[in-house]
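In structure tokens, the next block holds one chain alone, the form predicted alone.
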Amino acid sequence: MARIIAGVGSSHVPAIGAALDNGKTEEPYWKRVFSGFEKSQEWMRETRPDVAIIVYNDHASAFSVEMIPTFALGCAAEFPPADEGWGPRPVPVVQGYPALASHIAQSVILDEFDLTICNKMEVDHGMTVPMNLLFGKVDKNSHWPCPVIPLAVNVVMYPPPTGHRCYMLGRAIRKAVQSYPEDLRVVIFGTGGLSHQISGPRAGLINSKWDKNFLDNLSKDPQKLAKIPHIDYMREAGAEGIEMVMWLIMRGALDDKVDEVYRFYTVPASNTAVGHIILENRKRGVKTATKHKRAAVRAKVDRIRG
């Protein structure tokens, strides 16, 4: 069966993408940010997932105030980078995994979560920046290392989903993946945050104490995080801090007991906090696929990538 082996939490600050695209990664201000993901890229190369599910929020690229899905699952074969006002980012087209995505949609909807199914969708920095941070810089004429299933969450217009709803959706996604009859190793991303506010009298707000406590409880007590009301995110983490509920989808998709592999936190980066964590499910004697079987799976993944 398919299985989720690990979860990744990462901020998706748009200026990080701009720094990468414009060759500023070695500048002192940005070097400390990118150096914090070097171990993560090494971990990703060693882990080599077959598929990534990336939970992110759209920034008026695929959706607008005219159409606001709470949860939108990308089931297309590919997802082009969006033009966010200054042209699409110079990154490859994201290859999807329609068979698994459609399976997840069916399973989750029958578990009474209402998803919007997207068979055509552009993706913006909310997704591609975390991909760069974990996979490294990839030439736009090349391919990302694995197919991706995007899950867009509304955290822009009120009302966003609650942390509990997100956590339970993650559990439903885990159930869906585990019922997929193919030997796939899946990594799920939760993106956005951490504390930040981009406008108003509190613009530039960063609450490091809140952020670090949130990271601590991702592994220790995620149920506590699932109970945090919207108003607490607004008060403690800023207007855009609500993005942190997307990390709870990632955490809900993991086992109850996880191991924290790596953590990175720095402030500021474009007046926001940058947070990152890698959590692995504890190995419970899962039978390792034969080399031949794994090779067959990788060959199929490579065909999907084109």
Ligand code: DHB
Second form
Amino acid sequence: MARIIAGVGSSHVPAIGAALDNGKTEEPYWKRVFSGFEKSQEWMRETRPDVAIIVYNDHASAFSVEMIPTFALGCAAEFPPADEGWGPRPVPVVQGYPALASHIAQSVILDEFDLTICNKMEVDHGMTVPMNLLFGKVDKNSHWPCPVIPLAVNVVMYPPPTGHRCYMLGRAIRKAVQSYPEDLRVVIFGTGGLSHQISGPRAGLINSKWDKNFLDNLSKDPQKLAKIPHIDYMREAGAEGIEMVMWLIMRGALDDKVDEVYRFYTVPASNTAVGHIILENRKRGVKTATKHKRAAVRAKVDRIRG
Ligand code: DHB
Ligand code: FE
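Output the form predicted together with the ligand next; the form predicted alone has already been displayed.
All chains and molecules follow, beginning with the one already shown.
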């Protein structure tokens, strides 16, 4: 059986991607940000997930104001980086995992969450920046360390889904993964946030007290976070702070009790408070898998990732 072994929360600031792509990671401003992810990259190398589910938001790249699904699951075999105005980022095409993705779609939709199924989709900084922060810089002609199932959430046009809906969707994803027969070790990402507002009279707003409280409760009392209404995110965390509801999908997909193994917080990167957390389920690993079976799963995953 497949298992979600850990959750990762990470901001997705586009300027972080630009700093990486343009060789600025050693500049003091950016070093402060990137050094906070060094331990996480080590953790990711050791954890070596077979598949990552990445909950992120599209910024009018794959979708436009003409059509915005609330929850869209990437079921394609691959997801090219989107052109966000400066050409596509120089990162590898993201390889998907269609078999698990369509299993999740079936399980979650039969559990009454109406996902949109995407069989062709480009992915923007919302997904590729957290991938770089956790997997490091990866040459465009090389490949990411594992296949990825993208889950795009509408947080750009009102009304976004509630935090509670996101948390419950996470629960349904957990159930879906646990009913998938392959012995896959899965890590789920919640991305976006933390507090930030990009335009309007409050542009530049950052609320560190709110952010830190959110990170504390993400570990200890996520049900409390699931009750926060939209208006509180808007008022306290800024207009774009609503991206934080995506972290609740990640948290809902984990066990009730988790171990917080790493946290990082810095202000600012571009206009945004950068938050990051790694939460591990206590029952990790795929116990039933023999060494031989594990090697077979790994060989298959390696074929898929390229
Ligand atoms: C910024 C942050 C975002 O989340 C985003 O999608 C675009 C810009 C920023 O900090 O500038
Ligand atoms: Fe954003």
